[in-house]
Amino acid sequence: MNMLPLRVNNVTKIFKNSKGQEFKAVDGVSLDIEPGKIFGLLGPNGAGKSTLINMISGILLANDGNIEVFGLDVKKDANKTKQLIGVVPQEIVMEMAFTVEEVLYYFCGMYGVPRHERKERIKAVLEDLGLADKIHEKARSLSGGMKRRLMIAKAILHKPKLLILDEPSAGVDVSLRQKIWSLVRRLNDEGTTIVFTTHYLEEAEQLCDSITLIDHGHVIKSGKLKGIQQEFSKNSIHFELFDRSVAPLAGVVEVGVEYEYPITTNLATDMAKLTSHYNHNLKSIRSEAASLEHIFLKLTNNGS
C-alpha cells in the first residue's frame, strides 16, 4: 500500500501564556505530503511552523487531531516513526564535549544503524557536508555554520525516508545556504521526501514543488507552487515582436516596446492563441508570475 510520507489531520496545539491565558499556536491544521516531493511550510516567525514540526517529530503532543508518518500514528507508534524521520531543528542542539565522530556514532546507535556500518556511514555523511577534516574535533570548537552542517549530518545518518528541516538556512551566510539547497535537492533526487519550514520566500521559490502558507496557526493557502503563483499573477501576457507592423490580434494593447494581452480563457489557451497568430514573429512571450511575497501579503490583507 502506498502510504503518504506525512498526513496531518486537523491538528491543534494549545499553550498558556505568562498570564495563564490559553492560545492556539496551531489551530486545526491539515496537510497531506506526497512522496518524493520537496514541500515548504511557509509563514512569518511565530506563525506556528516550529510547533507543528515538534508535533510531527514527537517532541510535543497535539491537543486535538492526529499525525501519521507512512501510515503510522506518531503517538501510538513513536519509536517506529522516529526511525523513518530525520529532523533538523531550528536551534543548534549539540553534545559540545564530544568529538564530531563521537556525536555521530552516538546517533547511529540511537537510530539503529548496524554497528559494522557506522564508521563508513559517518565518513560518507561528513564528506557530503564538507566536514571530513573535522571528524576528530570537539563539537564546541566548530563555527556556527559547521555546527549547522553537523545538525544536518545527525538527521541524515540513518537515511530517513522523510527529512524535516526547520528554518535550515536561518542565520547562515549565502554560501552555506546554497550548499544546503544543493544537498536538499540531491537527497530529494535520491528519493527522500523533504519538508522544510522557512520565512525566506525566495528559498521556497527555489526549492519547492508544493507549499502551505500558515499564519497565526492557520493554513491560509496550500497547493502546487506554480498553480498558486498563476492564481495570483496579473491576468495578462506580455510579448515582443520582431515585425511591429503585423496585424494585431483583437484585444492586444501596445505598451512601450512590448504588447499586452489580457487572459480571457486561461493562460495555456491564450498563450496558444498568441503563438498561433504571431507564429515566428514572436521575439519573446511571458506571463507575470506573482512572487510568494506578493501572494502572502494579499492573503493576509497586508497587500493592496
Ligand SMILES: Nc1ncnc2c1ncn2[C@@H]1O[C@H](COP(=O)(O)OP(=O)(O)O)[C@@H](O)[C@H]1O
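Between two forms, the rigid core is the largest collection of C-alphas that superpose within 1.5 Å. Residue numbers count along the first chain shown, from 1. The structure presented is a predicted model; accordingly, all values stated were derived computationally and were not measured. First, how it differs from the form predicted together with the named molecule.
- Superposition of the core reveals a Cα shift of less than 2 Å for residue 70 between these two forms.
- Once you line up the core between these two forms, the Cα of residue 12 stays within less than 2 Å of where it was.
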Second form
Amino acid sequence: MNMLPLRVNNVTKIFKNSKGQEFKAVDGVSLDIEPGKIFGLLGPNGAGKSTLINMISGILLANDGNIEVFGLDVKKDANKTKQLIGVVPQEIVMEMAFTVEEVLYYFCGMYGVPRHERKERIKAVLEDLGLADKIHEKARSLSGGMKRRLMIAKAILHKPKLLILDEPSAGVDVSLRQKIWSLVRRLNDEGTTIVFTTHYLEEAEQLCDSITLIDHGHVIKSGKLKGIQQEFSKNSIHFELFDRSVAPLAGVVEVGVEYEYPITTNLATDMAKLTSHYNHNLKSIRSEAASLEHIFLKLTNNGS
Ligand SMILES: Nc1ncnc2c1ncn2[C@@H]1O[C@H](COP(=O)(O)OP(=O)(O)O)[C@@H](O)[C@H]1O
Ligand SMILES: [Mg+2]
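Output block for the form predicted together with the named molecule, input the form predicted on its own:
Then the entire complex follows, led off by the chain already shown.
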C-alpha cells in the first residue's frame, strides 16, 4: 500500500484572543500530501500555517479532526510519527549552553539513532550545512544564520521521510536561502517529501509541485501549482503599467500591482485593443501563467 506522507483531515484549532474570545486559528483544514513531492503551504501572516505545523509535529493538539503521517495517527502513535518527521520550526529554539556537537548528540538520542552511528551522522549533517568547523562552539556563540542552520541539522539527523520547514526563508539572507534550498532539493531528490510554509509566493512558484493557500484558518485553494496558474490565466490578459493614473480601458480590473482584462473577443484582438489604448505605458503584458500573488489577491478579494 502506498501511504501518504501526510494526511490532514478536517482539522480545527481553537485559541482565545486577547479579549478572551474563542476563535478558530485553523478551521476545518484538510490536505493530502503525495510522496516525494515539494508541497507549499501558503498564506499571509496569521493565516494559521504555524498552528497547523505545530499540530502535525505534536506540539499542539487539534480540537477537532485528525492527522496521519504515513498512515499513523499523530496523537495515538506520537512516538512513531515523531521518528518519521523532521520539523524546522519558525522560531529558533536552542540549548544555548551546549556545544553544537552536544546539541546534536542529544537529538540523536531522542530519535533513536544508534550510538555507534551518531558521530558519523553528526559530522555528515554539519558538512551538509557548512557548520563542520563549528562543532565544538557553544550554540549561543553562533550567528543568527548559523543557529538557523543548526535547527535544520537537528531536524534531519534521523533521516526523516517527511521534512517540514516553517518559514525557512524568513529573516534569512539570499546566500543562506540558496544554500538551504539546494540542500532541501537534494534531500527531495533522495526521496524525502518536503512540506514548507511561506508568505513569499515567488519562492513557492519556483519550488512547489502542489500548493495549498490558506487565509484566516481556511483553505481557499489547493492543487497542482501549474493547474491553478492555468485556471486563473485561461480567460484573461494580465499587464502592468508605468503610469497607473491613466484612464483605464472599460473592463480592466486592478489586482494588486497588476491589471487584468477578461478576453471578450479573442486573444489577438484584445491584446491589440490593450496595446493601442495603453501604448508606451505598458510595462509588461502576458496571457498565461498568472502569478501566485495575483491568484492570492483575487481569492482573498484584496485586489479590486
Ligand atoms: N498560542 C496561541 N494563543 C492564542 N492565539 C494564537 C496562538 N498561536 C497563534 N495564535 C493566533 O492564531 C492565528 C494564526 O497564527 P499562526 O498559526 O502563527 O499564523 P501563521 O503561521 O500563518 O503566520 C493568529 O491570529 C495568531 O495570533
Ligand atoms: Mg507562522
